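Only one chain is shown below, in structure tokens, and it's the form predicted alone.
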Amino acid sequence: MSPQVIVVGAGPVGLTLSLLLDRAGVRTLLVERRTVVGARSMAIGVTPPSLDTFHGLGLEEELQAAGVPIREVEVFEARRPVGTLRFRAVGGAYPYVLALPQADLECRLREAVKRAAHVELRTGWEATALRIAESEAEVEIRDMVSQRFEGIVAPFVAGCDGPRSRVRDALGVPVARKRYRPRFTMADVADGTGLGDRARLHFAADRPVESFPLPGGCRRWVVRTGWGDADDLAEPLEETIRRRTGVDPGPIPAEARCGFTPSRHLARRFHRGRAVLCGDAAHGMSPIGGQGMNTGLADAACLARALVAVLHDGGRSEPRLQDYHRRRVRSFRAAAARAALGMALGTWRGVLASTVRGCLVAALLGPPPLHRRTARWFSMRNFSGAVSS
């Protein structure tokens, strides 16, 4: 198969882009250095606009069966309930956020790609070099077992290869980076709390604790545990959760925990010639708030439309890709600002800050018009760049 698009990186964004191109009959080569999907997931929430995209691919029923719909989020301040965010206020076909770990989503998208008529998936191959010409691009790939090299030529290359993107490095695109101060610990464990499919946000004067249902009878806990690389917990993690939530999470083994310090990055440009960046290769934001992966999935939808328009209509690529860059940078900045604002709100410290936050959250979740706007904000429904741009 002579590909029309080479996609480098088979994470959720690269897989979704490949499936969207396949639906339009675009021959696609998808290259991924990993042979198996990683077990640990950072992202777990699939928002309604992303579910719209998967509906168009005929995958929504499979994903719905695999995930847990989060229809409500209960919010507490200093262990007192201050309101409940109800996604039914969003309306539409998907009045919820689907809890589905990124690794599970990726496995199902891989299986869909294997069934695709116009996509060739090569796992265990890595991109080692990139050359851009006026009307085509050539990617040198290497089989990581045999060390055999192969050069593949196509009209377009899409770099979906994550925050340490080799495609981006090969293009020489600079990246602006920011590291935030709060440090968090995340743990996915068997759920013995009896909370079922309820999600909870517990805010307090010193640290927030978040709790989300997961498939398979599991639950994710996210706790602010320090500033920078310093861990300021003076007690076991389980005790911190119990004292701030009134819920016993059960034992949390060390191997179930993952510490992270949120950061943000943005490539100065999303394309150069016939090569385009998409998802984490182009940008990244704080995972608090669940905006990051869904913004990348929206990148894939927007880029697929641009590439299909050029390949099918024979128009000039530069205006289309420049439009993609402009739209997606604007969308990223809006989503990243939301993620940063949500993280800042949740990590306000002190008794006064706790009181103010409690009043603010109660107001946002109060009158129906404001509640609806808040629900659309967190579901990305009022975010025009989520899919439609």
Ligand SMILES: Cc1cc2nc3c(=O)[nH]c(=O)nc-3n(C[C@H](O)[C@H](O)[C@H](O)COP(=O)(O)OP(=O)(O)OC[C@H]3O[C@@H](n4cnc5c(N)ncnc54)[C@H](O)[C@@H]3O)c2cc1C
Given for the second form:
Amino acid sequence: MSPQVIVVGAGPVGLTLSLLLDRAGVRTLLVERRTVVGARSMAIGVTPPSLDTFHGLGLEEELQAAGVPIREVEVFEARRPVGTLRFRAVGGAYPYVLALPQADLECRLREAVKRAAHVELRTGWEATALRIAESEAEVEIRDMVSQRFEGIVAPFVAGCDGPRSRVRDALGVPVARKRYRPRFTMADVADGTGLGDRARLHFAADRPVESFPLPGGCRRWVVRTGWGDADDLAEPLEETIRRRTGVDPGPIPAEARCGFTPSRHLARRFHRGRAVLCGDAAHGMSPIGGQGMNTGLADAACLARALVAVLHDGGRSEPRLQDYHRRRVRSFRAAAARAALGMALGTWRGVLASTVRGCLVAALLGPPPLHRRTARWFSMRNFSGAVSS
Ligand SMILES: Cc1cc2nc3c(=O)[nH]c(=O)nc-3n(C[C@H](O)[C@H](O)[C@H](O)COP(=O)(O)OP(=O)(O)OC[C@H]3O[C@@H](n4cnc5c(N)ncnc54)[C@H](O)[C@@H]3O)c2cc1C
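Coords for the form predicted together with the ligand, given the form predicted alone:
Expanding to the full complex; the earlier chain stays at the top.
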């Protein structure tokens, strides 16, 4: 098969892009260095705009059956309930955020890619070099077992190869980076709390705790456990959760924990010549708020439209890719600002801050027009479709 697009990286974004190109009959080579999907706990929430995309791919029913719909988020301040965010205020076909671990989503997308008529998936192959010419691009790939190299030429290359993107480096695109101060620990564990499919945000004067249902009777806990690189937790994590929330999370084994200090990055440009960046290769934001993967999935939808238009209708690629860059930078900035604001709000410290936040949350979840806006905000159904365009 001589591909029309080479996609580097089969994370959620590269897989989705490949499936969207397949739907349009575009011959696609998808290159991924991992032979199996990573088990690391990352994204868990699939937002309504992403569910729209999966509906278009005929995957919506399978994903819905595998996930847990989060319809409401209960918010507490200093263990006092201050409001409930109801996603039904968003309306539409998906009045919820679907809780589905990223690894599970990736496995299902991989299976769909294997069934796709126009996609060749090569796992265990790594992209090692890139050469861009006037009307094509060449990617050098290496078989990670035999160490054999191969050069593949295609009209377009999409770098979906994550935050340390080699495609981005090969293009010489500079990246603006920022690191935030709060440090968090998250853990996915068996759920014996009896909370069922309820999600909860527990704010407090010093340490927020978030808790989300997961499929298979599990629950994710996210706790602020430090600042910068240092943890400041003086007691076992389970005890912190118990005291902050009044809920017993049960034992949280060390291997279920993952610490992270959020950061943000943005590539100065999303394309150069015939090579385009998509998902975390182009940008990244704080995981607090659950938007990084979903913003990447919206990139994939936007980029697929641009590539299909050029490949099917002809014309110059530069204006289409420039339009992709412009739209997606705008969406990224909106989502990243939201993520930073949500994280700052949740980590305000002190009794006064706690009182102000409690009043603010109660107001945002109060009158229906404001509640609706807040629900659209958290479900990424806002900015007049800018996030999904
Ligand atoms: C702790 C944490 C929690 C998160 N929680 C959420 C959340 O709740 N909601 C949310 O929306 N987002 C969340 N995110 C963000 C989300 O995980 C990422 O945005 C998402 O993984 C980006 O997908 P991607 O496909 O762009 O990149 P990746 O998932 O990084 O995939 C890139 C792929 O490219 C492959 N690759 C890399 N280089 C090469 C190469 N040279 N050749 C071949 N293959 C290559 C890699 O093996 C990988 O499979 C979280 C992130 C973290 C770290």
